[in-house]
Partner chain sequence: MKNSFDEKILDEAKDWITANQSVVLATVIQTWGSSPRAVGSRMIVNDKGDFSGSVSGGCVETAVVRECLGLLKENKACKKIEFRVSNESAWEIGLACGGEIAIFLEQIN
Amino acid sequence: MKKQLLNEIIEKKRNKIEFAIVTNLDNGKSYIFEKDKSVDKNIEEHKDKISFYFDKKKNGIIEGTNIFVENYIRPIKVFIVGAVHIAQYLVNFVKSLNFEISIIDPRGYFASEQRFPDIRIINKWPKEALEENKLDQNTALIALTHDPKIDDPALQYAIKNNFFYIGALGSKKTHENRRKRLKEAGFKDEEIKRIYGPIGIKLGGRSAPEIALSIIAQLVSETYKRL
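Please give only the structure of this chain, in the form predicted alone.
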């Protein structure tokens, strides 16, 4: 691989740009592919198939060719609202997954570096914290506090900004009360239904690590449903 190409790859990864490396296995030459940008003339005839692999986040050799596609996907941003006990297990589960975790909690005694080492912590109210970040449909929200003053503004922001996954911890009764508050705030039923509440896949577990596992399983499932 040429040094110039390698430098481009390093720069794109640093800036968290999604792209693919397309390699002709016959001659070993590699090219960068980005969505909605022109492609090198040497791989132009395979553009549609490369784009298909890119959209599906699929790596491999394009059938019937010697063209290998390797995707570099921007990490999914996951905002955990509430530095509670379950959040500690969530963080442990996602360390090896393609998620970029941030914990939001205005209560500094909960959200501390001692409890969450090597994790981005934002000691601000959710609305303010979320507005300071560049967010899009590649974002997920997990609300854990049970405190409407903290969870509700975060849920409202996630709905308005079309996060692909929105989940909130709590019993069916807690979630029904949450639904009522959101309706009173002007949200429609179809918008409120986007919230997974109670959060997580029904695994039958009740302990903090088991609940965290059910949440991660649901998050991963919804991540791949988008493809």
Given for the second form:
Amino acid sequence: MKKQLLNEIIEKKRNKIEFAIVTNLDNGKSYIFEKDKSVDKNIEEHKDKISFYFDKKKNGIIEGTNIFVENYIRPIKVFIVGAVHIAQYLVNFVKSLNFEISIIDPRGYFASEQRFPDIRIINKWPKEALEENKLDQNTALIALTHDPKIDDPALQYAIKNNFFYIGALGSKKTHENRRKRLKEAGFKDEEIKRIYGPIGIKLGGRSAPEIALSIIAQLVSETYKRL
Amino acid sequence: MKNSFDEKILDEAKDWITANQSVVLATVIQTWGSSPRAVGSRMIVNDKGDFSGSVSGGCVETAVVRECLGLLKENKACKKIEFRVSNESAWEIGLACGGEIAIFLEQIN
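Write the structure block of the form predicted in complex with the partner chain for the protein whose form predicted alone appears above.
Okay, now the whole complex, with that chain kicking things off.
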């Protein structure tokens, strides 16, 4: 692989572009493949097959050839509502996973850069913050404030836009009240059931890092169900 | 698995190159049976034999490092290597899981 190509790959990853690296295993030459862009003439004869692997997000050697395809998939967007203690641990755990994290909290004293260095913080009310991001089902929401006026609008937005993972912190009682409020707001039972509440898989721990771990475990598990 | 969890080995490769090290990239290109790492798993090796990432569960990494150093010494662009249980060096580096893997080595230059 040429250094220049390596730089291009890293640049595309940084810009969240989906692409495939196509390598000729006979001579070690690699090329970048992007959907709807012109294909290098050296791999043109395999264009349809490469395209097939790209669409299926399949990695491997194209049968009967010496062409290896490896796909790069855009990271999944995760919005955390509430720049609380648990969020600090979530951010730490997620560093080594391929999630693109944003934290929403209208309360400036929580969502400070000092508490969350290097993380995108949106200092707005959730509805406004989510709406301006134009999100689809490749998005996850983790609501952590258990304050209805902050969490509820975010949960409503996530349900309406079919986020693949929606979780909300709070006890069974808190969740029951949340369920009632959403029902009154016109949401159907099967829609409300899409919210994981109380959030996280059962690990037993109640400390902030343990709760954060249980949330991440659930999020990763749901991510694989979706793929 | 669709490789949505990027292990950032290429990012690390770039850092090594920026630090003027010679780097070989090793990528799992094919697996048969139960192999520990999926196709597309990567590791990098520098001219001192330092390595990062993985292509198995620790079973063949030592041998891969040796092969990578050989590639640098001979100044070859690339090479394909395979590991299987029936490999003659199985006592030392075979895959305990009974799987087989093919790995592509290439210099980044």
